[in-house]
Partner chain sequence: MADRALSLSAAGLAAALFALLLAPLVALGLSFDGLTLGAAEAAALRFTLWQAMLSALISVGLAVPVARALARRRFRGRGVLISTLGAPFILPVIVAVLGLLAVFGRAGWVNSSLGALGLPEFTIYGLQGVVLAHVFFNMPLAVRMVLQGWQAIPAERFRLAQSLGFSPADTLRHLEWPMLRAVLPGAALVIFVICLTSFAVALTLGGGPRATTIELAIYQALRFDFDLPTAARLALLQFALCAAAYLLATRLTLPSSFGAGQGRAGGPPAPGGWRRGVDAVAIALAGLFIALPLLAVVLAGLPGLGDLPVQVWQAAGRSLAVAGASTALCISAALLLALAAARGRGWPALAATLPLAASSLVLGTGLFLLLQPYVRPSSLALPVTVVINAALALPFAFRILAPEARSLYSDYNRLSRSLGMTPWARARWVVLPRLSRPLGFAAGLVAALSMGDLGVIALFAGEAEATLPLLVQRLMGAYRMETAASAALLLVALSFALFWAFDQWGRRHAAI
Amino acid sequence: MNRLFPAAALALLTTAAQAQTPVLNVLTYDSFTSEWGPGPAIETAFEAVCACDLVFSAVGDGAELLARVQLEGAKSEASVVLGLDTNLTAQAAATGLFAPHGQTGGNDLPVPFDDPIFLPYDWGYFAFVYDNTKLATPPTSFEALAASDLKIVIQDPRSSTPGLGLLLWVKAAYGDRAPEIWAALADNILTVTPGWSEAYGMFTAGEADMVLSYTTSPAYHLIAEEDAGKSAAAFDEGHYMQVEVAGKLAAAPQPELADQFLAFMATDAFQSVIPTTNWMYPAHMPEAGLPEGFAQMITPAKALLLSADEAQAARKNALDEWLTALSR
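Where the form is predicted in complex with the partner chain, the structure of this chain alone:
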């Protein structure tokens, strides 16, 4: 077999050469591990305490991540999967590929969150972001948005995790009235993009008045670009949360290191990197608090979040309603 696949032999040799330093493989999404994401700083900090080599491997985004876990199955080299959100965790748990994390010690989320398999590492609120130099009085609810002639760009829930988040936001806020809200919003939706990047790119290019993103998105512009021109609109219905979690694989090649990494996730060395690299709220407030600029972000009056099982149960129906309302 190895004559057919010399690369396999090569891979084995390299693994053998590094045997003295154990390798912890963490599977995550692309923007986490990119040069501009939290990955590099977290890698340095963890390697300083673990006597191991932390290797991130990345796929596109949260949804792709789950698909990848299922593709690799029990053969995965990864011990930890980082970057699923709670809209996907029921499906992830059902694969049976994950093991309980066994960590204790809670978290600082604004809603009670306790899952035996998945540990949160950051969170945020979905919100519509707008340019405050062009729009003085943003809408304060989905109904006000639907009544306005503002144009928004959203992401497709069939290909994007924020898109799925919006679907469940409307469902959590309006329940059976969701189809009616979508029908009313139809003429405000300029277009639907496959992922977050395209939508946000269209918004910053001035093509749309608002874009579905996060309440913390303006912090990027404020802190990294010193541009106070972007704001998130506060909606009276409350804002749906995205809770990003990590879990240990049942077949983890490095179970102890995986446990150590999950415990490390709750420490300041990990958490203090999150706000200005992932532009989300840390799941455990660092001692030094949040960076300046985050104080200017809106705080929703109400946090909405369906449990993993509710989200899973609501998804198909909500998607059909969305398709029906927008396909007309």
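Beyond the form predicted in complex with the partner chain, can we have the form predicted alone?
Just the single chain follows, nothing else.
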């Protein structure tokens, strides 16, 4: 009697079953898929309802997503791209690589948002985060920051959505004075990192006084680490908003699963994960509301946000002004 036959047959049946399980590939940024990010919990929750295998593929940061999509074109294995923001959506839509989402229903964003191609899943305000046990009086504007001797870490706008958001924050706040502001800030910039994770790691290691992040970043330290020592500096000129979105690729290998995933983003199972993993505000308020620590975060007196078309139009000049200032 061949005792290997049952095991071999079982392996063949398992392989056949796996082959019949559809795979939804979602392209996103690396912090989303990290063990402390929302990816693992969302994967588990979606697979419980989709009868599929959800696979996240990651690049370094949000701004790299669009470059990856353009490089792969219609040959991409991804069906959904998650992690672009409204500073990039006009450019992304112009590629013709994305399809209308066809979803209905509103959202809980503090600004009107209605895009036929991209759906929001979270949002926040950019801010400079500092250690309040070391810095008693933080700057209250870009001009005050430039006049100080504080060292900051920021992200590269060519690869990072926070980095691009900073350029448009300065542009939205100062308009034609933006080159002047960047010239004054140049000697405060300790370094420019490719993405958010590297920059924030340098800050938490004590290598910089402040780091470009979000008003909600201190909530992580407060809730996850029981550390009240991190704060976001409130700037008088206002804070620029980031709205993160997802979209379906026109050549999606799994278009029906892509539609199901985009609809799932609006559910409590997805949105309730966002505050304490991505440390942003959910686009749809969960039934339980926000975690208690979020009430202690600063609320900007003024919200700044360029439309998708305005952001696309301003991007090149803002980048040129930044590069000019840093090259002097």
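Just so you know, these numbers come straight off a predicted model, no measurement behind them. Residue numbers count along the first chain shown, from 1. The term rigid core refers to the most C-alpha atoms you can superpose between the two forms while keeping them within 1.5 Å.
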message: Looking at how the chain moves between the two forms, with two rigid parts pivoting, which one of 145, 293, 178, 163 falls at the hinge?
response: 293
Turn of the lesser rigid segment against the greater one between the two forms, rounded to whole degrees: 13
